Each structure stands twice: as structure tokens, then as C-alpha cells.
Amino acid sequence: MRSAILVVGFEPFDGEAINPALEAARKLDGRWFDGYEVVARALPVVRGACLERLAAAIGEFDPAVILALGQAAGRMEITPERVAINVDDYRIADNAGGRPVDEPVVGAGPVAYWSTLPIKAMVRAMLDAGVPAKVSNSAGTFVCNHLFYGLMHALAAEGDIRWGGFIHVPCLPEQAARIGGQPSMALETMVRGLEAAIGAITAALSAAVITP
């Protein structure tokens, strides 16, 4: 039985010195949830390269679940994403200077993929833990969506033998203070919410019931 949950978080981007997604992933690294160990890895904010690094991590750990994390400035809640779409349309350049416009993530791939995580149960668990959360219906068209779509495409290609999805987290207070006018969430609150979300995932794994 696969016994790892791979949590990946993006490195800082767009001039930032920190990315809450990666900081939260690091806090979860080595934790155990209902017999599943969390293993965390950092991903570059680079089109294509993030998927290569992800594939290597999947090959290394053979996880039951892949949970990808990214930063969403302007959001007040932790937001599990419902759907990934097959388009790269970057408002800013990625960390390698790439800025595709209206290009597919995967040529001739499907228009979209659903998350295979129990996103509504995850939101309920986070709210029960006192952490603001809601389902999001758009992962955007930047590298977060690129990773989400590429992940789900890869999982579909191997026959959906493991589950995967994406969660956006808000900025940290220190980022909001520097930028100004942005909602934020303390890292400790973020981690508590993600712990609750992972608990909902492992409960669904145990029951072998999942609803997008």
C-alpha cells in the first residue's frame, strides 16, 4: 500500500523573498496522518520545470496522494481548487522569464481536469478547525494552474492510481505589510488548516470514497 502524501510548494516568485506555500509544506514535512507520512518538496516557479521536478518526486516516493500548494495574493481563505484548465496565459513572467500567452499546458490535452481530492470535505474540516476556507473554481492561468493541470494529466495517464489536487493559500502577514492592502493569514493558522484538510483526505482514503 502506498503510504506517503507528497506535499509540494512553490519557491518565492515575483520579487518576493518568501512563499507561504513552501513554508507550510516544510512545516508539514515528516508529519504522520492516519498511517500516511507527509513528504515535502520545493518546486520552481517555472513552466515545464515544475512538472519535471514533480514527476521526479512522484517517482521517488510513489505517494498515495499529491497535494500541491501555491500562493494566491488577495485571497482571505485557504482555497482547494476544483478544476485545472489547459491554458498558460501569464500576467507576469515566471522565474525563468517565460510568459506564454494563450498556449496549452498539454498540446491536444483535454480542456480541463477535476481535482480528485475531497475538496468539500476538506473545506468543512478546515472550517471546523476555525480556519477560513472555501472551494475555488479557478486556479488562474499562471504556473499554479500549469502545475495543477500537468499533475492531473499525469495521474490520468497512469490510470488514476493515486489522488491529486491543488490548494491556494493567502499571503503571510509580513508580505501583506510590505505590499499593503492585501489580506493575509498567519503561517500557524495556515498549517492548522492544512492539517485538517489532510485529515479529511486520509479519512476519504480509508473509506475509499471521493467526490470532486
Ligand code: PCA
Given for the second form:
Amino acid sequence: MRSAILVVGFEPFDGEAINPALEAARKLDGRWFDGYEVVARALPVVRGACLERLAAAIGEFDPAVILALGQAAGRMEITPERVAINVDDYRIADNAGGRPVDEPVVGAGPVAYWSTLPIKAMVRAMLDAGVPAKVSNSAGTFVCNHLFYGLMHALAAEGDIRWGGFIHVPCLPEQAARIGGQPSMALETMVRGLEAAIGAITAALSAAVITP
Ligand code: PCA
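Next up, the form predicted together with the named molecule in place of the form predicted on its own?
Every chain and every other molecule in the complex is listed next, the one we just looked at coming first.
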């Protein structure tokens, strides 16, 4: 039985020195949840390269679940994403200077993929833990959506054996203090929320008829 949960977090981008997604992933690294060990990896905020790094990490750990994390400035809650769409339409350049407009993530790929994580149960668990959370219906059209779509495309090609999905997290207070006018969430609160979300995933795994 596969017993790893791969948590990937993006590196800083858009002139930031930190990315809460990566900070949170590092805090979760090595933690155990119901017999599943979290293994964390950083991903570059670069079209294509992030998917190559993700594929290498999946090859390394053979995880049952892949949970990708990214920062969404302006959001007030931890937001599991419902759907990844087949478009790269970048508002800003990625960390390699790439700025595709209206291009597909995967040429001739389907329009969209659903998350295969139990997003409603994850939100419920986070709210029960006292952490603001909400389902999001758009992961945007930047590198986070690119990664999410590429991940779900790869998992579908495998036959949807493993579970995968994406969560956007708010800025950290130190980022909001610098930028101004942004909602934020303390790292400890974020990690507590993500622990609850992972708990909801492992609860669903133990209830599943076929486990990844
Ligand atoms: N957030 C960006 C890309 C990297 C990250 O953490 C996004 O939402 O696309």
C-alpha cells in the first residue's frame, strides 16, 4: 500500500521573499497522519519546470496522495480548489520570465479536471478546527492552475489511482504588512488548518473501497 502524502509548495514569486505555501509545506514535512507520512518538496514558479519537478517527486516517493499548495494574495481563507482548467494566461511573468497568453496547459487536453480530494470534508474539518476555509471555484490561470491541471492530467493518464488536488493559502502577516491592504493568516493557523485538511483526506482514504 502506498503510504506517502506528497505535499508540494511553490517557491516565492512576484518579488516576494517568502511563499506561505512553501513555509507550510516545510512545517508538515515528516508528520504522520493515520499511517501516512507527509513528504514535502519545493517547486519553481515556472511553467513546465514545475511539472517536471513534480513528476520527479512522484517518482521518488510513489505517494498515495499529492497535495499542492500555492499562495493566493487577497484571499482570507484556506481554499481547496475544485477545478483546474486547460489554460495558461499569465497576468505576470513566471520566475523564468515566461508569460503565455491564452495557451493550453496540455494541447488537445480536456477543458478541465476536477480535484479528486474530498474538498467539502476538508473545508468542514478546517472550520471545525477554527480555521477560516472555503471551497474555491477558480485556481486562476497562472502557474498554480498550470501545476494543478498538469497534475490531474498525469493522474488521469495513470487511471486516477492516486488522489490529487490543490489548496491556495492566504498571505502571511509579514507579507501583508509589507504590501498593505491584504488579508493574511498566521503560519501556525495555516498549518493547523492544513493538518485538519490532511486529516479529512486520510479519513476519506480509510473509508475508500479502493485505496490508491
Ligand atoms: N501562487 C501562484 C503561483 C505560485 C503561487 O504560490 C498562483 O496562484 O498561480
